[in-house]
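A single chain, nothing else alongside it, follows as structure tokens in the form predicted on its own.
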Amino acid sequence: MKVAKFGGSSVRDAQAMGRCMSIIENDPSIKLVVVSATYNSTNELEKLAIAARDRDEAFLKENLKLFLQKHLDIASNLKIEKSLHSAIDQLINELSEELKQISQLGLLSPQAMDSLYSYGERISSWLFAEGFKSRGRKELQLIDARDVITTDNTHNSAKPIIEQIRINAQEKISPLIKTHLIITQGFIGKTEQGATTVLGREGSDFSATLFGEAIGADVVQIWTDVPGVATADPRLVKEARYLSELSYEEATTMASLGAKVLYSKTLEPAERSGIKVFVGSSIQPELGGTYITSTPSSDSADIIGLTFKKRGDESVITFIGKDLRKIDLEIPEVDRGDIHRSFLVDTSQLDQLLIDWHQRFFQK
């Protein structure tokens, strides 16, 4: 059984849904899947509530307007009946709401913040879930992400309850995952009082495998557009390379250290449960991609990954490895662990420096 998350890069519009779908359809192990909000949503609710906060109803106007016609749009490209289109409104319409508040208080709080961070995936995944409908799949619920992920009260980086998790679980997905697929949100959840929270900015990876833990999930499915992990971001290194297998350590060494492929919590549930986590790209997934299990990269270099944090002047690039002790540079170093070792640089230089250690380390 497989749970298959899809980033914002993935649902970015009509045709990168139906990409989604096709994966799905393709495979009848896929289970349940995890929507993020449609590409820079996220970004744009933000804009929205500081607008709010401070009284610049132009903007609001404008913004939502905007906000409100690009869904329309996905919806209508997906072939979703104008009968149903009524759903988006409404939900616009409580996102207007909200906004009010905020504007009337001239105060933005962390837990109103959580709640307008919640339209964008809701949106999103009734969109896909309409749009999948729109294609003959008739099996089909969606569920909120709220009924099931319950967490603290720590508002815009909740942390999950485990055990009440498994048992909502057991409660709203258990009796319809034989004979349904369930669609559901990343990132958000809620409170025992009920309060709207979120698990962190990109935290959908983390939903997916919370999720993957809580029905059993053998695989969870990590779809970007990026086909799996590489040995360094390849937006800046032309020679990086994906890896075929990566640990969980390995995987969260590169995670918390800079690579923006995964979350740096999402592989907590899955090392729990033994999960694998499948990394590839939505966009060409004939492509393959990237395994994290249990088990080390069984790449035969020494390392196997190069990740940069940026700190104004000042940024940290750091090697990931089994062996690097070879690592040899006259620059301060400023931090190492039982496989990473990481060296400050000067931010003007950071993207050669990438390049040059990428090709001088790096077996090809």
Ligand code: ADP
Contents of the next structure:
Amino acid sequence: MKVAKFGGSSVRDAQAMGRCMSIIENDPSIKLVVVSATYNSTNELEKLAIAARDRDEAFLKENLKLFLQKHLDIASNLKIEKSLHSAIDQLINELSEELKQISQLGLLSPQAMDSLYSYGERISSWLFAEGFKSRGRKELQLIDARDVITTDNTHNSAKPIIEQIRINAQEKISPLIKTHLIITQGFIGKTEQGATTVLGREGSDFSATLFGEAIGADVVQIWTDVPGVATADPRLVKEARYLSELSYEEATTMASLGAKVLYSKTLEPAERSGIKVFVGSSIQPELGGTYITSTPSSDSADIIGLTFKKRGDESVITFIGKDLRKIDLEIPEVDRGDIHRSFLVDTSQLDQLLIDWHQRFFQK
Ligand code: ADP
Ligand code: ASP
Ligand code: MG
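Now show me the form predicted together with the ligand, since the one above was the form predicted on its own.
The complete assembly is shown below, putting the previous chain first.
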């Protein structure tokens, strides 16, 4: 049984959502689908929230309209019946009401922000489910992730309560999953008292493995805009090479030290429950991707990856690998572990250093 998660760029418009639906149609072992908000929507919700707090009426009016229109366009292009589009209007009206309350208070609490965040994933998952139905998929059920992902009340980066999630999944998902494809949201959860929470920005990957663990999946697929985890961010380092295999430890180290392709906590449930995690491109699924498992990567290279974190004028570049002894750099080493070594660099030199070091240490 597989869980498939589709990130923001994978569901950015009707055509992109269609590619995700083809992936699902081609693999009947995908039983549960986790979707992110459409591309950039979470950032847009943050901007709306700040405008509400600052009572910037003109910005709110204009951008709420654009937010609504963008999603109505996707609904039309997915050929979702017009009579159903009122569901989107309703969600946007609710969102608008919450923004009004923030304006009245002149205050944006972390709790209020979490509630606002939820609209991104709630709208995209509704579009995905209805769009899939209009494409002919019959046995399909949209469920609210908040009814399954119970968390503590640390708003903006809530901690999941694993035992409760398992119980919820038994109750809400098990009765349906044999006969229905389940569609749900990434990122969002709910406290035991009923308040909406989120797992942290970029946290939908983590939702996917939490769902995978709760339903006993053996594979979780993270579908994004690149065909796997690469030796370095392929956006900056054109020569970066995609890795066919990684261990949980290697992938977690890369994610927590800067590789944006995976949220850092994603591998926790996977490792705990022995779930294989696949990372691939929804744009070009035929390219394959990276498999993350308990077995160390079979890649023979000693140095596996290069990550970075920007921190103002200074940045940290980290090498990840099995044997990093041959890395000899005349600059401050700021951290070192069993499989990583981190170096402090000038942010103005970051991009060039990534390219240079990749060439120097990764060329076979
Ligand atoms: P999604 O919206 O699907 O969650 P993200 O933007 O969070 O996608 O992650 C994908 C992006 O991660 C890629 O476009 C790529 O630029 C970036 N990235 C950073 N480091 C790496 C890496 N080592 N391997 C692959 N992608 C990486
Ligand atoms: N939509 C959320 C974000 O952009 C979660 C995610 O996509 O992973 O942070
Ligand atoms: Mg992501």
